[in-house]
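Shown next as structure tokens: one chain only, the form predicted on its own.
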Amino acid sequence: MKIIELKEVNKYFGVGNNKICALKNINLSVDKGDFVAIMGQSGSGKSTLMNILGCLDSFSSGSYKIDGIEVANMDKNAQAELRCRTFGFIFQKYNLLTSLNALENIALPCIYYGMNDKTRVEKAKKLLSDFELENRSDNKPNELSGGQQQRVSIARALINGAEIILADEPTGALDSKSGEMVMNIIKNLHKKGHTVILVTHDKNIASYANRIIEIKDGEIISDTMKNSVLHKAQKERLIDKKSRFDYIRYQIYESFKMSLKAVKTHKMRSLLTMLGIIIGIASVVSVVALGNGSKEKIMENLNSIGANTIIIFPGKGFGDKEASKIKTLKISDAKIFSKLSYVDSISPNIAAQGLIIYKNKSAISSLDGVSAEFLEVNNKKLQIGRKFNVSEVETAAAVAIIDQNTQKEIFGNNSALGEIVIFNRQPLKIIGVMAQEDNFGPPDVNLNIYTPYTTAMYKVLGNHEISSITIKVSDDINSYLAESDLTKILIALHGKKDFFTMNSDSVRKMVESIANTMTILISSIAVIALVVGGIGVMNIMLVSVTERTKEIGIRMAIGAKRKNILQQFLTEAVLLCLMGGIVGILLTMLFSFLFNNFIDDFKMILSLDAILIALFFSMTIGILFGYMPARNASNLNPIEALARD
């Protein structure tokens, strides 16, 4: 029964005047179980014929059928399937992958077949034993002799139960003893029922065959049958029980393993490839962490004026030059506001500058006249002492609370409680010291004293004018609605709008918006580093494809489909970018740890969302910039790739 049929097959190279005929009107048929030797000198076309028979190369015209199926009607994937399941190649130069050991080289075709790990390892070990190589399973090709490498190549050709063995000058690179051993192996394969087609220029090698075909200048000039012994095929039929989903999942898993091995094999190149991604990811995550930290610090400072806090100032707004001339805010306004149901606490504010004197020390300080609810309204705390009570406010008691700056400047390490200071010739008794506030940005170096607003009005300044009113709205009340209502009431009281308000929530949202905008802006700049890194990945992968062209050809020859090659190189690009992303995140974590331990002003706050988004972006970069090199690899012509050194 004929397994191979060629009719009027022609093969041309070049076009126009440069067109060369490599094969001319080839008519050839091969029966199952036959042993055919194709002889000819270099350039006669015998290797071209072999490549066409093995579906590594295409023919220009004619008909080529395998088991009655026209090869010309098959797409590239179907031809790859033939190479995987029907053909077994034995090359003159062995064509083993240098990064894999003997066992892995033998088992490689099983990956494209879809065979699981356990089964393919068992089959590979058996073949190693059959070819007396069981003690060489872990050796790389450069650790094997020529004869051993060729035996590994033969074992690889057999592992998928190849029905047709195609041997291209199988002894051409071997010494006579090794060559004889290889030919005996091939002869035994024929006896086991494999159809063997051997290409050689050596008559002694050709003598092993049943049938000798001689080719010259692309034409068959003789076809001699020595004997007609055909051995019945004993080919092991491999059964693929995997569902399509399982097969795809398996291929992805194997692509990942092969990509990981490729990364390990070329460590320095992989590191350089990842470098741009590492920098880009580290930049993005660090910027977001710094933005989160600074935003939280700013929010803490805003909270120092209290949540749901509204401050009323005279004038049209900040920067109003006429604001100092407007004296319409009164204590009575504050008292009316204090009676509103949604007002939690309130404090009129009176500001003054003056000289504070204690014993032989003096300094310029600020004095703030406030209410008994001052601490609650402004979300401040005492370190030691107590706050004003209502009675002290009503009687304009000469008491004061000082801040930490005043404590350090005037009293040093001594306790200020109970001491008397003079402010603008008015004696004040210290009853409390404010706790230290952790402010973001430049520290406040002013000396601040707080007294009851009545004390400031009647005993220090001698007038009834107040500079602002701070109102804390109940937590369950919308501050914007409260602000609107307060504005209406005050307009009614004053007969006009001679004031403006500052809502802490408005300021908070504005600051948050600014902080978010800055984070996005800086992150966008950092993303450019990612894109540059992605371009670097693409360039390195393109170089990698060029360097590994021979490897790609070998994989295609033993059954890898285009999608397998595409998947492997794309997986490798994604893996490199993902590893770069992980390293970038780890570096950011290290930097964040060091930053938070040495910088006190604010902390870097790592965001899980930012980390996950960064990883997603790194994978996306791998896909986008790895696709072109992967596609280029998958589109290589198998025979041209194999010919590349």
Ligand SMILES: Nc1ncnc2c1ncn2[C@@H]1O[C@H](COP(=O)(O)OP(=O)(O)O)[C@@H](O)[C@H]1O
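Because the structure is predicted, anything quoted here is derived from the model rather than measured. Residue numbers count along the first chain shown, from 1. What we label the rigid core is the largest C-alpha set whose atoms superpose within 1.5 Å from one form to the other. First, how it differs from the form predicted together with this ligand.
Superposition on the rigid core between the two forms places the CA atom of E104 less than 2 Å from its counterpart. After superposition on the rigid core, displacement of the C-alpha of G161 between the two forms stays below 2 Å.
Once the rigid core is overlaid between the two forms, N73 does not reach a Cα shift of 2 Å, moving by less than that.
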Second form
Amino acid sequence: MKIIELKEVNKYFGVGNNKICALKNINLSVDKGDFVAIMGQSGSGKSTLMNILGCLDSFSSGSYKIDGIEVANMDKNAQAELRCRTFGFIFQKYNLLTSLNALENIALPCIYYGMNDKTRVEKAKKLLSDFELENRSDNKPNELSGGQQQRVSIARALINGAEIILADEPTGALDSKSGEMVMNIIKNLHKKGHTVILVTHDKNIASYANRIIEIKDGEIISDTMKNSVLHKAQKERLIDKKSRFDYIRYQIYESFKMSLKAVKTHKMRSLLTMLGIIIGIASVVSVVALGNGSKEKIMENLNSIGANTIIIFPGKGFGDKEASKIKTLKISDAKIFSKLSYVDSISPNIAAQGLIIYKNKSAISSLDGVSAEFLEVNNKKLQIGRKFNVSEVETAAAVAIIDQNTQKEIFGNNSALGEIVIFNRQPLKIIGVMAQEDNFGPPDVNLNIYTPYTTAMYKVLGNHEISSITIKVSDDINSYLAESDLTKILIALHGKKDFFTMNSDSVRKMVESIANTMTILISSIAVIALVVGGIGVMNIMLVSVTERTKEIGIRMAIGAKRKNILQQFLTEAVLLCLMGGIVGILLTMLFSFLFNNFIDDFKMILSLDAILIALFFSMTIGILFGYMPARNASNLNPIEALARD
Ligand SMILES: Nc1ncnc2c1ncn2[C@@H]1O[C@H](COP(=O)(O)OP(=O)(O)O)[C@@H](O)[C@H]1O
Ligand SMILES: [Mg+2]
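Shown: the form predicted on its own; wanted: the form predicted together with this ligand:
Let's see the whole complex now, leading with the same chain.
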């Protein structure tokens, strides 16, 4: 039964004048379970033939069938699968991964096979003890002798079954004693049923084989067989039990582990690479947190104006010099408005300054004439006492409500309730004290005293003009519709538009939109930082791929598919970025902790959303900027990569 069949295989290297023919019309078939030695001088084409047999290299023309299947028709993945499951390579220079210990090196092909952790370690341990390496399992290749390294590499070749063992001068770098030991192992493998193809230029080594093929200048010149009676071909093949999901899971887990290892080996470099991402993520998250905090603070203050509130002022707008001459805004307007169904509460405002006197104390204070509903309209609360009632407003009762500043300035810690103060020669009885307000920015240092607007008009000021009307619209009414309706009514009453309105909702919207614009603006600067960070990651990944070309070659030789390599490097890039992102977030947390403890104006608000988005962002950067280097790695030609030092 033929396991390998080559027909008229040619292999050329180079082009034009440099073109050389490394293999000429090779016709060769190998029986299952045979032990073949390929002999020839250096440069005769032995390795070239071996690489073609092991699907590490392509051939220029001819036909190569494994188990009756044409290799030329297979895609790269199918060839990788063959290297993973059917072939076991033993190289002259061992080709172990220097960063892995003996056990991990042996178990490596299982990762590409899709075996789980436990099975892998079990199998690798069994092989270690088969080859008398039990106590070497944790040693890295540079801590092993040549003979030990070669035994590790044989164990690695065998771990996935290796129906066909391809050994390219396996004893070439060994002393005669170790060489003999290795040859005995190979002989035993043949006895167990493995098909063995071995390259050597040494007659003694070749004598272990059942069949010796001599090759010269790329041509077979002799083919001698000792025995036609062969050992029974190995029947046992590994059985696939794993599910596709498990396979992907092991792959991702393994790439993650390998990436972590790679990051650990280059700590400083990884940290510097991450720096860009750290700065980018930290600034994005901080800016969003600062934006959220300040917006919240501003909103809180706007809430003290109250939602759904419309204020009507005389004039064309704030700062209108003619406004004081306009006397059309009247109490009668407010009375008409108060009858509208959508008006929840309303208060005209009459403002004045004056001297407030109590016993031997006096102070400059502002007086506000308001309606009985002014607390509701302005979203204010009383600390103690009561508000004005309707009859007090109708009769211009001499009552007043004072704010906290007045309470402190005039009464100190004593109760003001029931006391009489004099404001502009008018005695006023205090019936309430307003609650302290939590306001943004510098505190209000004015003293404020409120009386019914009638009292202000008829008793205190003797003037009948009002400075504004504040209207609170019912919650279920759109304040913009109310605003336009009020405007229409007032134009009809006044005959022209000699007033302007301010809607608390539009102020709120404006603040919100300014805050959002600022966030977007600063975030886009931070995004630039992230892109720069990403380019740093890409740069270092390209370097990493170049540095590890040999490693990539080895991985491919023992069965890694392109996508495995792609996944590994992509995982590494994503890991770098994700770690950078996490460090960035932690830094922001520290920063906001300090900020919130030392700065009183407003708080930094770190939202879970922002953190998740930042993590997602850093992962995306890893994928975007890691893809190109990872693809470069996966596109390497196995044999060229292996040849690299
Ligand atoms: N990648 C390559 N590019 C160009 N020439 C090559 C390459 N690999 C091998 N050759 C040439 O092909 C011939 C056979 O090489 P090789 O198979 O390595 O010989 P052996 O293993 O028998 O010493 C040599 O002349 C060598 O120079
Ligand atoms: Mg060679």
